[in-house]
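Given as structure tokens, the chain that follows is alone and in the form predicted alone.
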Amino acid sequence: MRDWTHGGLARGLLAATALIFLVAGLGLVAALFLGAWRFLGEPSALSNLFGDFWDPLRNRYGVLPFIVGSVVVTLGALVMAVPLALGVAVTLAEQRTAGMKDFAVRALTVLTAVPSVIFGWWGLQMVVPWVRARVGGPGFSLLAAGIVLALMVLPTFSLFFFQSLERVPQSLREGSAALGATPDQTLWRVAFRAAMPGLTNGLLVGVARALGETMAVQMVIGGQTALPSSLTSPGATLTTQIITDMTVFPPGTRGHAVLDIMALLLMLGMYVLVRLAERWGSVS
């Protein structure tokens, strides 16, 4: 009787906790939607919203430059970080020295916990001057933001990819070697195929973190609200523009409603990535 009571109490607490999180999440979405409706309910709201010009003083609230900035910076970070992360993961997975492997994993874990402002400060001191001197432009740019973001997500990608490769049964590798496959053939044709669900899941989780990053990107991207003409041009993302204007537009204003819409767009993007991770990350 006592065990049943304790079990029922535990299940009740867990159910209550889950309900609180569900209500809080739905409440957040509802609050953002109600705030956004002030703008969405106006005539020609969508044509104004998805325009390429942002100037609240002229009643222009085009968020296309920020969408483009988010996509370009995230893709740039992926192009730079994913190949390096795969190299790190393969090196660790093939490392036979347990002590060295444990040290590398702990170091990567520590790097994932470094505050984003530290990466932003490093980018401000090192990346921005390098881009200005070597590539051209003002230095504050989409390229600088992509480089800083790539360094930020590299440890996350590396850990996810390593854990996926580490979970591949050793019997598959031994069987491939017994059939005459070289180590490279075993890696590409056996290990990667077996680890593909985990690799895909890690990729999507890393993309979500990159897409939602704010502070480090804000410090090096330049804050330009027009469509960027090149990678060396200053720009802005959805997250950086929200943090820039959140104190400018008080609740109830049209500008604040547009910021609510931008937040909803980010939440929609995260939802899509989570669903893709659930679908592709579980395929065996």
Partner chain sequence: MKRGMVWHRVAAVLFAIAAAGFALILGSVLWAGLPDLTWHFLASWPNERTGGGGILPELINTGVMVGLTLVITAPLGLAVAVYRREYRMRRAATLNHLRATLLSAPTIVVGLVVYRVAVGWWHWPVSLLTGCLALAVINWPFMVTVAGEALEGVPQGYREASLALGASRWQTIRRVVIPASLAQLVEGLGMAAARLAGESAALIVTAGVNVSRHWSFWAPGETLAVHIWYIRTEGLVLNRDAAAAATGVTLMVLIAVVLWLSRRIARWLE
Contents of the next structure:
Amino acid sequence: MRDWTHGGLARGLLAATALIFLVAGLGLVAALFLGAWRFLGEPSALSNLFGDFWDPLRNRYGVLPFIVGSVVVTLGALVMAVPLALGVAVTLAEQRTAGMKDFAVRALTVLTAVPSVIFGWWGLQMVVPWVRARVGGPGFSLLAAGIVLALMVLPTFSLFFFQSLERVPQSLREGSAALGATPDQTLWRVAFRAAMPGLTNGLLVGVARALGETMAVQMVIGGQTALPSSLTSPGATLTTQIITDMTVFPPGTRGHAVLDIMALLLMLGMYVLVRLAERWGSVS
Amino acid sequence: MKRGMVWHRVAAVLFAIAAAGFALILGSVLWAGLPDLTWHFLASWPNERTGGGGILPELINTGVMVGLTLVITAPLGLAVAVYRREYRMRRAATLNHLRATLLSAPTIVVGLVVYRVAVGWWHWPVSLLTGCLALAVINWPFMVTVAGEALEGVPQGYREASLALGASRWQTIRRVVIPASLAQLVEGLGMAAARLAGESAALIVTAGVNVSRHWSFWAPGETLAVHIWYIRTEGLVLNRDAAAAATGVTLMVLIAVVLWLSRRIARWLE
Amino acid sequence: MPPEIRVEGLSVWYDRHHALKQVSLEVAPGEVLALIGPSGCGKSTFLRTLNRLLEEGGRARISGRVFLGDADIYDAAADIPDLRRRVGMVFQAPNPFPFSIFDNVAYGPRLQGVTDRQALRRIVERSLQQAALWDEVRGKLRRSALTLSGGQQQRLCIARALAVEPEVLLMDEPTASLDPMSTTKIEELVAALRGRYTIVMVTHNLRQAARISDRTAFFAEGTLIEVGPTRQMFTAPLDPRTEQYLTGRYES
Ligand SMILES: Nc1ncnc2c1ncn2[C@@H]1O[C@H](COP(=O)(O)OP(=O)(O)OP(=O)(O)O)[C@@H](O)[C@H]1O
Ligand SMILES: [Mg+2]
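Return one more block: the form predicted together with the partner chain, after the form predicted alone shown previously.
Full complex below, order starting with the chain above.
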């Protein structure tokens, strides 16, 4: 009897905590909505928002440059990081000793924990000067941001890809080899194909990480609010613009409401990625 | 030579490029930072205007904020994970979507909301505690995730054996499930600490960048990661690259030690 | 005419464990050879040396020579994928790919560059018929192979092996996890294939060995103890250890 009450109390506390978690999480989104409402409630808010010009002084709040910046930088990082990560994953999965694989997982885990500002520092130190020397201009650019971000998400991609390749049973590789497949054929036709849900999941997690990254990008992208004209021109992303303008627009101003809208866009993007991962990337 | 290894060769080349990239990053940070990394640097105060000098307060702030955040969020995260995994919970799918979405939420978004709520509505100052609140919001979904994975790692047979012996669900959780997942929980805790120690975006807006000379939870508190950003982008000292790098080395060593320690403890618990 | 297999002084080590010791053995063209012996005596290891699959695992060391027809398969210039195309293998546990039934059977031919849909359909249908699975899966070829039962999966793996038209078939306890009905089907299949393929089959089922094999080889502790015509082996074994094993009294 006492145990029952005890268990009942514990259960009640756990349930309450879970409820608070739900409320806090939804509250976070609600707070963004609340902040965003000030702007969204205005007439012609949407046409203003999705314009391509950002000039708060003249009442122009087009966030298109930042959406473009986010998409371009993320895609750029993917184009560079995904092949590299696949190479890392394939090479590590080929290693035969368990100790070697164990070490690889540990090393990749440590590398995923390297802080953004370290990558930002490196970007300022090497990537920006390199772009400047190569193509002229300030060097702060979407390209520099893409390169820095690529290296930053590389360990995440590598770890996920490696683990999903490892989950492909050895018996399938042997089955393929026994039918006369070369190592390459087994890799493409069995390993990658059987690992596809895991690879997709890793891809989406990496995209989320790239899309949400702030500091590393902020330090090298240049912060220009006009629509970028090329890969080597400076720009801004949704996240970098939020951090740059937070000190400019205190809560309650119209500018801040637009930052809330940008945050909502990011959260919406994350939610979509989560649902996609659930549909395509569920690792059975 | 074995036939059909072309793509494996390509993979090895890509691996080498990736490894070289990381060697370049870590190498250049070490190269630039190590010469400046002295006891004096670790144990003295920074210069408030130029950003140069030592990093003692940043070290302390980082430790305090990460520690405080973990103390608050570890039990909260475990509680949510236990309730979701061990009890038949309604709306488990909703909770899971929310967890996953918050987990990938950009930390600056968390900073934005915490700033509005804590600073704007509750009139908290930009301070160490406000920073902790932001870190807690960032870390809660992460703790729920790692705790959930740890619980998932406990074989279902353990639970059934305990329940079959007449234990209640709560007794099973307390005496079987949590002890069996303890090692993984500790490792998750280490990963959370590493992740928090590297956080910068949310803290810049909630905990501030300037270092005050008095200790207070209600005063701004700059962490190591924020310090790196600050001196490298806004700092005025001549050797700012080196000072930032030295701070970076300190931070990375700290993170590596935390990860290594949590791993050791987990191994020992196993 | 399928090729003969000649094994000369074959030894295998896993790290320090000496798993096969100086095995010499011949398999005549088109015959069915059964491998019997206590668990862990090296039967699977022996089978895996015949298509060089042992090297996939990485840790094994091999010495000795194996001839398939006239060619030494361990020759430095040997083409391993081509060898494995000629020597098909069915594993102890069914290992269908997580693809459709069709894609499983078409896997081998596609590796050889067959892309024509009609040709692939013909091969798939013929192989499934040979493996006595066609009647159960016709019209369901797009289904995932993982939806099949264990016995059906094993026959699918046989069909998959047959689809590349090998000359030799290695079978590692193909009926170990099957019910009597599926077992019978696979035994009938082996009987039907006799003569067209050289077949080496591991089995723990002595009666199965007696029913379907032409000759039987008895292994113990990595050594080939005795090999001879199945009937003679089961009625008048030469080695006392064979007799002990056949009567269930063998202790290693
Ligand atoms: N990959 C491996 N690494 C190390 N040792 C191995 C490996 N594979 C097999 N062995 C060892 O080699 C010996 C022979 O193994 P093998 O699988 O060939 O036996 P088997 O006769 O097929 O047994 P069973 O009838 O149980 O399938 C065993 O002692 C086994 O422990
Ligand atoms: Mg075996």
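Predicted, not measured: the structure shown is a model, and the values here were computed from it. Under this definition, the rigid core comprises the largest set of C-alpha atoms superposing within 1.5 Å between the forms. Numbering follows the first chain given and starts at 1.
Once the rigid core is overlaid between the two forms, Leu268 does not reach a Cα shift of 2 Å, moving by less than that.
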